[in-house]
Structure formats: structure tokens, C-alpha cells
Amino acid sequence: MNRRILLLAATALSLGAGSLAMGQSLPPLEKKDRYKVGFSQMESNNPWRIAETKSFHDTAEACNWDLIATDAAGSAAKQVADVDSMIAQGIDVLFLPPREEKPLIPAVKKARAAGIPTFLVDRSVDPAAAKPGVDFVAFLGSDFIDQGRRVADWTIANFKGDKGVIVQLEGTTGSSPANDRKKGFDDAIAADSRFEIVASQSGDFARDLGRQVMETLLQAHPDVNVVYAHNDEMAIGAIQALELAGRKPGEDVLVVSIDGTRDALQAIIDGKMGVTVESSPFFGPLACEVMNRYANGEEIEHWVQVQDRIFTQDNAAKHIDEAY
């Protein structure tokens, strides 16, 4: 059981009268024809936001959404003050994928003294400042410790040397999915006496940030073989330094990541990376679907948790249309 399953179940207790008095404690949300719903975006600069905010314009029409996207370039203070702003234009919902789990605090207490009913998508904030069920609805998304779990447990019963010596690019310092896929990974991958983490740096989930991490991690760690990113982006961008520096993604370099992004994919295709384990952007759908549960007076769960299949060389073919 993972750190943020046990804190929202302490929440649960704490509270005493359970999930129905949570419930009465937030905002409710009416029940009409159209709803003017905001999505504060926390970035565009990767493939996996960008289908992102595109499953929320796409869902919009058939929603009956008034749709108010916004898109934080990369700041956590303009994520704030973008969610300022949709609160005094007046949005009856938000859905919040928070850049960081500590800064984005703020915006979700605003938006609950407002009286907008918030969903976190994707990414969550520290569940010791901010609770499921007080100052929030739900948490929208993946397990990603189980994700990093996943990666970590792949890669011990794949690799094929003595001795596994490990680089990990992590992602944006501070966000949710970084701090739990390195958990899941380090806890998994030390059960392997066989490796060792030698280095373990931040390229903010960016593939040419990822690159350029990863050309000086090799610098310092000539002997890596196997290369753990938190994301595709950072592990495309880390196969690009490996095959600039003269080593063989995928035969003397084992490359593994999370996402399931086509490049992903067709570089699994193309043997340079051993797994990717989905973490699906497509949350559009999944956001109607709830939203309309909670208007209908439903009971949502604090942690509507979505699965994520895994992806190597057995299946990458197969699913690479469905790719984004």
C-alpha cells in the first residue's frame, strides 16, 4: 500500500463520519444543461499535454462544455494565478493538473472557499495539505508508484549482465509523478543486489533536457547500462545523447521509461528501449463521466484511478496506431 493510499485512508478516519460527510463538506455542483468547466493546463511544450488539453477540447462538445483552457507555460505561479482568473469568470468545475504537489496548494483552497468543485487530473498535491473529500473531489489518475514498480520489476527479470549500473531522470522536482515513480522504482530495484543507482537528476520530464542531462551523466558515468526515465520525452532525449556519445541504445544500454508515447513505442519497435508502461493522457472522458456522477449526487471515490497497461517488444506493434 502505497504512501498516498494510506494518508487518504487516514483522512477517511480522521474525519470520522466517512466518505458521506466528506462529501456533504464540498461544494455541490447544480445540475444543468451546460456548465462552464475550466481546465488549467500546466504546460504544452510534450506530446503527452498536448493530447492532454486535446481530450478536453474534444470532450467539451459532447460534454456541453463551455470549455476555459488555459495553459501555465511551465509555472506554477501562473497555474495559480490562471485558476485565479477562472474563478472570477465564474466556472462551475475545475479540473487541475497541479505542476507541483506543494506550490498548487493555493489554487485548490481558492477554488474550494469559492465554491467550484475541484478535480486534480494526472497529478496530485501533498494529501497532507490538501484532502480528498475537504478541499478537493477526487484524484483523477494513475498509480505512480506502481508504475515505477513496474518499470523496476521489468528490468530485473530482463536484464542480462552481472552488474546493472543505473542513470534515472527524473521529473519536475517536486510533482507528484516524480517523487512516486522514483519511489516505486528505488524501493523495486533495491531488492536486486545486482544494481546500483549511480545518478539520479532532474530533466523536468523535457526530451532536450533529458538530453542534455543525460550527455553529462555519461560524462561522469561512462559505464552506465541501464538508463531509467521518468517519462518518453526524457528517455527519446537520452537515447539521442547515448547514440551521439557512441553506445548502442537497447544492446549495450537497456533504456526503460513510462508513458506510451508513439516514439516510445516505435523506439521498442526499433529495439532501442526494452518497456514503457502507459500513463494514459486521455482524460477527457474520464473527466465528463465523474462530473456528472457528482452533479447526480453520486458518492465519487477520492481516488478515481485509472490502469495502465505495459508495453515491450511483444505488443508495441500492435498498439502503436493508438498512440499519441
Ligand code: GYE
The other form holds:
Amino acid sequence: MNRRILLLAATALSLGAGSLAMGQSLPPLEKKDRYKVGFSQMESNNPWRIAETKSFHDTAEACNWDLIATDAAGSAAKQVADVDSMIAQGIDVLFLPPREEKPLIPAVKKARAAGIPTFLVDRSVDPAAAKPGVDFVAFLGSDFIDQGRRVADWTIANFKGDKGVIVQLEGTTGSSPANDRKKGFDDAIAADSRFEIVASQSGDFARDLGRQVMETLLQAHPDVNVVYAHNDEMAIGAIQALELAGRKPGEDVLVVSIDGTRDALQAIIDGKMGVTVESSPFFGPLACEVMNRYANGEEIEHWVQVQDRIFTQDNAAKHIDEAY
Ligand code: GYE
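Shown: the form predicted alone; wanted: the form predicted in complex with beta-D-fucofuranose:
Below, the chain from earlier opens the complete complex, with every other chain and molecule after it.
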């Protein structure tokens, strides 16, 4: 082969690798008896996060992980620093739920530069800044747009009145589930002219902030009769605010949400909440399976999608024992 043919072959190879430029393939994961695994949790202020961290701990022994788990206490900057420290400790693989889409990009890039395969779990990063198959191996998680759409579809089908006045409690600003749960819901609800979203504000995915934001919004919009919360913790906070204001969630206000926590299933059983679309926190076993496939040299799909159920009056009692 002369040089020109060699060059052509190299170009064809790099084209065949899609967006991967030559020499940029993902860091491999060597097969080992035990792996030093990093799990960088973003915060632990709600049952969802606690259940997810527990799921990683519960998986560790069976998956031969020496697990290093950190807690960024709600700070993206601390989460970046936590990843730095794990890189310094020589982890083999990183599982990262990025609190927000943009601020965690440096953590993803640093792990990539250090040759550590990274899997994003439960939240993703800005796809314009970091890509699966290039900067990280894959995103393991739900379709948040679809979750929002399913809440809207259920609301359209089950709201009884002539005019739906909606307050939306958004998740953490700049996080992938907040962006996508809003988009999915807003687009689907727009198809039914009975509904109007009169306010949409962040409650940071937290119960207490959800309650406070709802208290304020109730004063500005006393005619609200639908509350869409991006997660169950804020929905429970909203129910507290509504009750404090003398409203009757489940009777004069329809509360709809996402996650499937124990408190939300109980609120559905009690008739205070209409629906919650599942978003499971039990990522440990899936993380183990995908990591092992990767160590075996398999090509991993860029999005390992989790399938979500839906909980209503019909099945909440049946599932409450498995909830968290
Ligand atoms: O819905 C919420 C949590 O990223 C999918 O984050 C996750 C979301 C979950 O704080 O409760």
C-alpha cells in the first residue's frame, strides 16, 4: 500500500467510527476481580437520592465493587471537586448523576482525560458540550420528555372541569429532568385549550421549597386547580401548602407528579394526588450490568433507557410496599 491508500483507509476508518475522530475512542475498562468504583451523589435531602445511593451500596458486594460514594450536598461545584478527588484516588470507573446540565461538564471531561470510563446515571449533561460514545460511555436513565407528556395526557383524560388553571413546580434549574419534564408536559397540555399554565417556578426538587413556592403562587393565583410538580417531594410540599390555605387536594385541586415515592403512593391512596409517573432510583443493578458489558468489550448503546410505570388509584396500594 502506498501512502495515499493508507491515508484513504485511515479516513474511512475514522468516518466509520461516526463522530469519533482518530485516537479519541473511549477509555477501555480492563477486566478485574475487583473494581474501584466512584459514585458521586449530588445531594441526599430526599428519599429518591437516598434510595439511589443505597442501591449502589447494596450492589457493591455482588458486583465486586470497592465503592467510593460522595455527597455534594446540593452544590455542583462540590460535585466537580468530589469527582476530582475520586480521580486522584485512582477509580477504575465513574458513575455520575450530574446535578445540572452545564456545570458538571468539566467533571466529565476530566474523567475522560484521566482515562476513566464514565457512565451518567439518572441525569444527563448538555449534549452540545459532552457526548455519549465520546466524552462518556452512556447515559443510563428515563425519558423525561415522555414522563412529562404522560402526566399531561393523564391530566387531559382525568381533569373534570371546564377550565384548568395550572401551576407548575419545576425541578432544579438547569438540570436535565427539569428541562425535559417541562417540555414534555408543556407541549402535550397545549393541545387541549381547556388548560392554561399560569405560573411555572423552580422548587429545586425539594419538599420544603416546593411548599414555600406553592404558598407564594397560591396568593397570586387563588383560582389554581391543577398542580404539576416535576417530582413527588415538591408535590407533597404543595399538598401541605394547599391544605394550609384551606384547599382540598384531590377534590378542588388535582395534583400530578413524577417519581413514585412511598409518600406519593400514600397520597394517591388517600385521594390527595391523582397520578405519579415512575422514575426509578434503583440504578445499582443496571450500573453493574452495563459496566460488565463494557468491560467485556461490548459496544454500549448511548442511552440505556429505563422503562417507567404509572401509579394511580388503580395500583398504588399494590406497589406501596416496594416504594421508598
Ligand atoms: O425525579 C428527583 C431527583 O434525576 C431523575 O432527581 C432524577 C430526579 C428525580 O431529585 O426526585
